[in-house]
Structure formats: structure tokens, C-alpha cells
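Only one chain is shown below, in C-alpha cells, and it's the form predicted on its own.
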Amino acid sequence: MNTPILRMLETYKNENPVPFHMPGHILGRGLINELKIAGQWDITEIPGSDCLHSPVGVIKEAQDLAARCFGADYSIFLVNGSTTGIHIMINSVVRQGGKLIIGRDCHKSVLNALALLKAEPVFVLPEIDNENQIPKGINPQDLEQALVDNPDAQGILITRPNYYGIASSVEDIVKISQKYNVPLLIDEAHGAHFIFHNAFPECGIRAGAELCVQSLHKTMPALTQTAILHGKNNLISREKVEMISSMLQTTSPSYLLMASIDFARDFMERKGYSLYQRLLENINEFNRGIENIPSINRVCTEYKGFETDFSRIVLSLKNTALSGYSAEEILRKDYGIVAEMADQFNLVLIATPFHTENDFKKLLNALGRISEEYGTGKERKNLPLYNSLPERVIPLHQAISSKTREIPINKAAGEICSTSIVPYPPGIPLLNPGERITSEITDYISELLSMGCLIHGINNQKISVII
């Protein structure tokens, strides 16, 4: 293995140290006998740890291991997730004040750093696969034009792939950027395993993005929180994104996550082709199985424009008498299986190579079970998805620090929204703060959460508005 991180944990590990130093458990000796096996590898900087704020050993080598796997001019390991990714390429983008151009499809944490910022978003409406009730992504002459509209503003962020495994065919954007002169950052929390095989839909720091995230634990074998910056030396000064960084991150990093992050690329830079083609062959399989299934199938549409992720399954319940999170709880419940997400009438399942045939044969024996018990083979009516800006009446920034009152949701028609609300997941913001609300709106949510659906913003039927 070339694992740096590793490597220099195991030796000083294996030199049985007495130290004097933090973390107080002492190498696991403070801690419950389930982690003190991971204590041993918890540890601060010290001679021979280097420094995630000014590498020059051992993160450094890994981080330079990294951006040559995911072909980048530079790699940073993030260890507070994708979010801290995210704030950190907007604050290498935008001034204070400033705009930025991003899909509506966005994750929270992108209007969070534009507030801070005191910034404002140009919004750009995602397609919408209107069949299946799905968002497909953003259409790159919907960008150019936002482009031209807002010519001062300082970038373009998009988010690839989304819940679903949609990813927006990024070559057009990245010609529209260049034509603008504009960064191009991309959220590609959910993509870090496209560049580990052909199938998948084109990484995006190779295809030529500036700036890209990605969430190594959202599908590779890393913990919890492991994130990697990539970015490339064109627009954007690679210390400024190395000092807002070091701005944003604790000083404290885990060396547990650093590792993980050291481990999850060198195991997949040396296998992860190979297994990506077993998983493959495994969700081939699964399909010829479903297929036998009547009333629950799986939604493989192509799209003109766009990419689909094939590890990402998405099943249909439209056909059944129950709404997505009705299915997600019966799956969890009666056959102990978790799904990642589900909406009105899909359930979203992230499958990896860690998965056995075996638990694609469960999968498929739970889902034949539900589809006996619950299927009609009659298509429900949608409630289309909501897919409309609404007006926007105070900035960002100054909405989230206004005075608020909460009132109950049939009652919010017509008063300024004072908070995001996220039907969560995927967390994509349904109002955000500073915007109308509207009938339509009041009655979308009520729906939703009629069908149990968890909404962040939303507490006790009511919804916090500006006074």
C-alpha cells in the first residue's frame, strides 16, 4: 500500500510512545473498549504527524497521492465533510456582496456561505424528469443565459450527480465557463467514485471544472465526514484556496479521517476497477431480477444532456399503494433493509462494492414480498415536483438575521420566509431565506409532510416568517 498517513501511524504506534500530548484518552487507554483499537491511531501533531495547515511530510504526500489519482493540480483532505469543501470554493469565488450562479438543485450549505458572504444567488431551475418526478440537473443554455443576465457575476456552481445518480454532461459547461472567464465549481459530493471506472459519468475536475468537491464517505470505504477539495491552477490562486481553507478548518484535524482518506485512495486507485465491474455485474443481475417484479421498477431512463450513475438505484412505487416513505419504513422495518432516501414515489438505494450478491437476492426477495402485498399495477396521480422560483423580496443575508415569528403553514401565504426549507434528504432547499411564500407552496409542504416526508425549517405544522 502507499498510504503515508497510515504508514506513519502504524510506526508510531508500533514504537510504544508514552505521550505526554493530546488527545487525553492517551492512545485508547481513557476509552470504551469499542474504540480504543481506533484511540491507538488518535493523534495530534507531533515530531513526524506534519501539519494539514502547512504540509510539508506526510499529508502532504498523501494529498499530493490524491490529486494525481483524481487528476488534479492539488488535492485537499477535508475532514468536516463536503460542506466545508463547499464554503470553501465560494470563499475563493465571491466577494462580499457579490453573486454566484448556482442550480436551484443546490445543497444547503451552498445559500449558507453566500449569506455569510452577504452575497446573493442567481438561481437556474434544474429539469425536471416530469414521468418519474425526478430532477434531472441543470441545462447548460439555462446557465448561458443566467451568464448574460448577470454579467458581474463572479462563478457558477453546479451540482453533480444529484440524489438520484443524475450528472449534467459537463463538457457544454465547461465551454460556457471558459467562454465567460468564470470559475466552474462543482459539488460532486455524491461523485467520488466516477473516476475509478469507465461506466460512470465523467469526473469533474478532469472534464475541466476549477474548483470540485467530493464526499469520499458517501460511497467509498471511508468514514464519516472524509471530503477531498480538488483544484486546478487556472482562475483561482491555489493559496488562496490553501489560506481559506486553513481559515475554515479546525486545528485540530483527525488524524483517524486523514487516514481513512489515505486508505480509501490507494485502495481503490488499486482496486477499485475491478470491483466497480463485479458491482457491475451484480446490479445487471438485480435488473434482470426486478423485471419479474410486477408494480415496482426500476427508473434507468436515459437522458439527452445528461449522465446517469449506475450504482445509484432508484425504484419506483408508483405502481403500488404506497408513497416512498411508506416503502422506506416497511423495507427498514419488516426485512432490515435501510434505503438512503425516499420521496413521494421513489426509494433511493446507494449500492457499492461492498455489497454481496447476497444482499442484492434480499433486496429482491423484500421488494417481490411488498409488491404482493401492496401492488395495484395502477399508475397514482403525481404531485408534481415544485420547481418554481419564488420571488425573492430581501437579500439572503439580511433575511436570516431579521426578527422572526413562527405561525402555522396554512397561515404563511403572502409573509417572507425567515428560514430554509429542505425536505431532507437530499437537502435541496424547497424556500430559502428572504423569499415569498405562497399558497402553492403551503399546500406542497402540507402534502409532503402528510406523506412523511421530514422537512427541516418546519416545526410543530409551523414555519418561521420575517416580521
Ligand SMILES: Cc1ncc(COP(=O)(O)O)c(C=O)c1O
The other form holds:
Amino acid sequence: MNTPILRMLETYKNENPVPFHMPGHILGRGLINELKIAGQWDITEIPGSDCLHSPVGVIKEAQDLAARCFGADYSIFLVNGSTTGIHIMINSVVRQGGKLIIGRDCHKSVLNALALLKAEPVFVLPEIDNENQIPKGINPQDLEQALVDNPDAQGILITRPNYYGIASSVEDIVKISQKYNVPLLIDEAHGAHFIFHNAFPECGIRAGAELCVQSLHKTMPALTQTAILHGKNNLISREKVEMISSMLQTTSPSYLLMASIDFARDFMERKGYSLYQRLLENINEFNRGIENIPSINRVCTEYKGFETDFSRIVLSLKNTALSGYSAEEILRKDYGIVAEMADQFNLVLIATPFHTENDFKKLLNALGRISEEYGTGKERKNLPLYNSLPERVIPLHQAISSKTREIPINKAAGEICSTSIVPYPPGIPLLNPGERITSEITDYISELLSMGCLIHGINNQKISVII
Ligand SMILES: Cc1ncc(COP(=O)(O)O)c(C=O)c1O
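Now show me the form predicted in complex with this ligand, since the one above was the form predicted on its own.
Below is the whole assembly, all chains and molecules, this chain first.
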């Protein structure tokens, strides 16, 4: 094993110190149950433990190992998830009042970061698989057009892969960013595992992104909140990115989280390939099993110009009497199987090397029984995903600081939205702050609500508008 942070923590604990330092639980003495165990490694900056804000010891060593493993020039450990990584990327690239080209399917932290900078998003709509109601991601031609139309844009930010495990092919996007000499930022929150097996999509930083953030906790054996920001010494200086990271990250980063990042990288570097190979075999076996289930199928997300993460299992319920939401509930309540998410027609499950053959068998068995009970053999009509850009009436930052009021959805057409209205999933905003609400959008929202879809930004059939 080569885990500098883990090693340091073990050594410190084995020395049986008498700590008169933070945190106040004193190596777990003041904690209970599993917290007590975790507390033994929950230390702070002391001699030998280094400092995330100017690393020269074990944290530097662990970050350097991560950079080498993921194909970056440098890596920075993040203890507040990819959310902070996205703020760091954007603050490193976009100036106050500037412009960033982003996919409309971006995480909400992207808009938050832009709003705080009083900067404006230039949205590019993702391509959609309308048959299965799945967003695929951004295509390079649309991105290039946005750059031509906005020569003053300071960068591009794309999300790849998305929740459905679909990743825009990164090579063409890298070429475009190089042609226009703008930094490419990649939100690869769902793709930290890509580097460990060649059956996964290409890893963004290795392919030539300037900055790329990955949530280790989403798919790797790592604790919640762990993430890494990877960088290339190209258009944006490392010093600037490190300075911004230091401005945005806590001065008391958790050593448990940093040790977890250190462990996940080391473990996967040593064992990842064979573990993912076994997962691939288990999933192939699962795919063969699902072919025998008449009314539920695994959605094929292999689209031209996009790559697919084989470990993201997207199941279509279109040929059953169930929505994805009710199938999720039945799977959870009747079979004890908890999916990652559901939409109108699909269930999305995350598979990792830590699932056993038996887990896949249980899943197949449950799906078989659901298909028997609710299968119709007939395909239901779907409501196509809404995928257009509303008119922007006032700038984003102005919209979020304006006075607002809540009004019923059916009275909102013509008003300016003050918040993001995002159906989950797929997580593509129907409206963002400062955009015009149309009757087409209010009708669409009402229809989604009647189907039981969760829409962030809608409370009690009301929407917040600018006064
Ligand atoms: C695409 C995407 N980016 C970023 C994030 C934020 O990641 P984190 O939870 O690690 O802060 C998420 C979280 O769900 C996400 O789905």
C-alpha cells in the first residue's frame, strides 16, 4: 500500500498520544459506537499531519500520487464534494461579470458560482434520446457554435457523464477548446472510476481538459463528500487554482475524508482493473438475465458521439403499468432494493465492484416478479423532455437578489422566474432565475406534477417570481 495520509494517522494513533488539541472528542474518547472508532483517526493539523492549504508533507505526497494516477499535472483533495470543486474551477477561469459556456444539464453549483461572480451563463442544450426520455449530453458542434457566437466567453464547462452514465466523447470537445484557446472544465462528478478500466469512457483530465472535478464518493470506495480537482498546467496557472481552493475550502479539512481519498486511489490503482473486470462480467450476466424478463429492459445508451458507463444500469419500465417512481417504491418496499433514482419511465442503479453476484440475482428476481405483476406488453406514450431555452429577461445575479413573491403555477405565464425550476430527474432546468415563464412551460410543469414528478423550485403548486 502507498497511502501517506493513512500511514500517518495509523502511526499517530499507535503512539498513544495524550492530545491537548482539536477536535474536542480527543481521539474518540467523547464519542460513541462507530463514531468512537472513526474518532480515533479524526485529527487536525499537528506536527507531521501537513496542511491542505500549503501542503509539503503527507498531503502533498498523497495529492501527487493522485495526480499521477489520474493523469493530471496536479490534484487537490476536496472535502466538500464536487460542489466546491465546481466553484473553484469557475472562479479560476471566469472574471467578475464574465461569461461561461455551459451545458443546460449542469449541476446547480455551476449557476450558483456564476451568480456569485455576477457572470452570465451561455447555455448549450444537451441532445436528447426522446424515445427513452434520456438526456445524452452536449455535442461538439453546438459547443463550437456557442463559442463562435460568444467570442468573449472565458471558458466551457460540460458535465460528463450524466446521471444515466452517458458521456459526450471528449476528444472532439478538447480539440474545440484548443482551437478557440479557451479552458475546458469538466464536471466528471460521476466518473471518478473511469481511469481504472478501459471499458469505461475516457477520463476528462487525461484527454486534455484544463480542470476536471470528480466525486470519489459517488462511485468509488470513499466516504461521502470526498472529491478531487485535477488540473493541467496549461491556460490556467496552478497557483491561481490552489489559491482559490484555499479561499473556498474549510481551514479544518477532515483527515478521515482525506485518508479516504488516499485509500480509494491506492486501492483502485492496485486492484481496480480486476475488480471492474469482474463487475463487467457480473453485469454481462445481469444483461443476459434481463433479456428473459418480458416487460422490463435495460436501456441501450450507446449513442453515436457519446460513450457509456457500463456500471450505470438504466432500466425502462415503459412496457409496464408502473412509472419509474412507483417501480422505485415497490423495489424498495417489497424487495429491500434501493435504486439511485427514478424518472417517469426509468430506474437508474449504480453498480460497483462491491456488489456481489447475489445482489444482481436478487435484483433480477425482483424485476422478474415486478414484470409478472405489472407487465402490460404494450408501450406507453411518453411526454417528451422539455428541451428549449426560455428568453432571459434579466441577468442571473440580478434575478437572485431581486424581491420575489409566490404565485400559483397557472397564473405565472409572462412573469420572470426567480429560482431554478428543475424536474428531478433528469435535472435539466425548465427555468433558471431571470428567465421568462411561458404558458407552454406552466402547462408542462402541471403535467409533470400530475405524474408525480418531483420538481425542485415548485412548492404547493406555486412558483416564485420577480416582483
Ligand atoms: C453532475 C453533478 N455534478 C456535481 C455534483 C455535486 O457533487 P457533490 O455531491 O460531490 O458535491 C453532483 C451531485 O449530485 C452531480 O450530479
